[in-house]
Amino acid sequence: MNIRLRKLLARFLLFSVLSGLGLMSMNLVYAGASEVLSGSRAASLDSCVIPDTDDMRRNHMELLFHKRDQTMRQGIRTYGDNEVSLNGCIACHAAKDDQGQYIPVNEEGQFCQTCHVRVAAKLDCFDCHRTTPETN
């Protein structure tokens, strides 16, 4: 085997190992994450829209992208308590403060912001979308 091919193979193996370690550490980060905050509607429920919490953690962006595509590109708008949508997530996971007012989900220590900081993901949904439910 020539030297160029060996170097390429070595880089590929190193990249594969590092990628695997990255995924393992992400799972450890998720394992310690709490998606339910006291004072939120979610704290009083037995399960989420998708009962498998690990599945929701791994795939929430795909679910939101699917919903976005249905709404924005196909004109399909559905509403309801068990809806997979950004509004549905916020309505359920936004916590209230001592005065009974909703705390924005992107504030420090809140539902969305906490996990996004852990995984170093930019949280730009709220450049356009509400950070609290529409009604108190």
Contents of the next structure:
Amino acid sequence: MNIRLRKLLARFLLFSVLSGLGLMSMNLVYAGASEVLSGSRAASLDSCVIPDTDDMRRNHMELLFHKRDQTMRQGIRTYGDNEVSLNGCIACHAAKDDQGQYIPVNEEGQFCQTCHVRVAAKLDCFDCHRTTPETN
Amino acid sequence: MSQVKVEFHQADLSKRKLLKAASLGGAALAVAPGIKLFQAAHAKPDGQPVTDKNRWGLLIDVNRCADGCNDCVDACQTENGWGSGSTDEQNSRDDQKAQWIRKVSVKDPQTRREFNMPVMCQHCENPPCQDVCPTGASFQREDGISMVDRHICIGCRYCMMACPYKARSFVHEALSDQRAHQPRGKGCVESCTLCAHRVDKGKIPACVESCQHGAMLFGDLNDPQSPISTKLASIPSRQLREDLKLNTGVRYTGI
Ligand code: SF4
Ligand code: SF4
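Can you swap the form predicted on its own for the form predicted together with its partner chain?
Expanding to the full complex; the earlier chain stays at the top.
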């Protein structure tokens, strides 16, 4: 085998092992820590509106895209306690501070921000969307 | 009452001056006293998409719109979280701040007649904002409501220039005090949504609900039996800048 091909192969192997390790450690973190914050409504529930938490972690953005187009373009709005929408996510996952005030979900250590910082995915949603449940 | 053919005669005015200067050579007609311009919307079935069976519109009676009253504007601000309905936009100049609906005062220089009326997005059937939008962010729902998809709006503001009614605003700074049902944010254009979030629940727009003078009627232009359609069929009404042939969903009577 020529030397350049060998080098290329070695690099590829190294890359696969390293990225594999990276992904594994991410999964470990996911499995170990719970992003569900005590004091949020979610903490008192058995499961999310999507019961498969891993699925939700990986695919929530697809669900949100789907819902956003339905809501905005087709006017399909869902209401009630189990509101399946970004507002519903926020209503359930926002934690409260010592004064009983809601903490924005995109603040450091809060539900959305924790994972997004880890995976370095910018949280664009909250440039426009409200970050706490509306109380009034 | 004699039939008067009314025509806008200031088509050469720039659009920004137009709304202030509109001198309309029309016969002023009052809606018969005691008729309340009010209609509840029909709720669409939950979970169903909007369809072109409906086309939502407004009829605004200029003769009822009271001098000095700002109720519709206030209600819109509270409902949609802009202006006094929000603690945001503290760093923007007044002429930069959002304005989804405004009271416009009009004086006919020939007759010296003065009146005022609320003006918001006219929910055009052929919207210039949509024609010029390079991304598809300016869009129309099936039921005729014009909106901005902030997810794909790049903030170029072409639509603001194209809109003959100055109905659109650009958000110049980061916001944090939005209403849950009405996302708004820096770098996007926005305008009246005809309270789509309320209409989808079978409610009428906040401005219409707030008007104590019965100057605004909301309803389905496609349903010939709806109060707004029967009203439009029985009294003269006008579109602003009807020369542009945009077939606006918002109509005015008394101008
Ligand atoms: S009034 Fe202006 S913003 Fe509204 S649909 Fe017409 S062109 Fe677009
Ligand atoms: S500002 Fe946004 S909505 Fe308006 S034309 Fe540009 S991309 Fe389209």
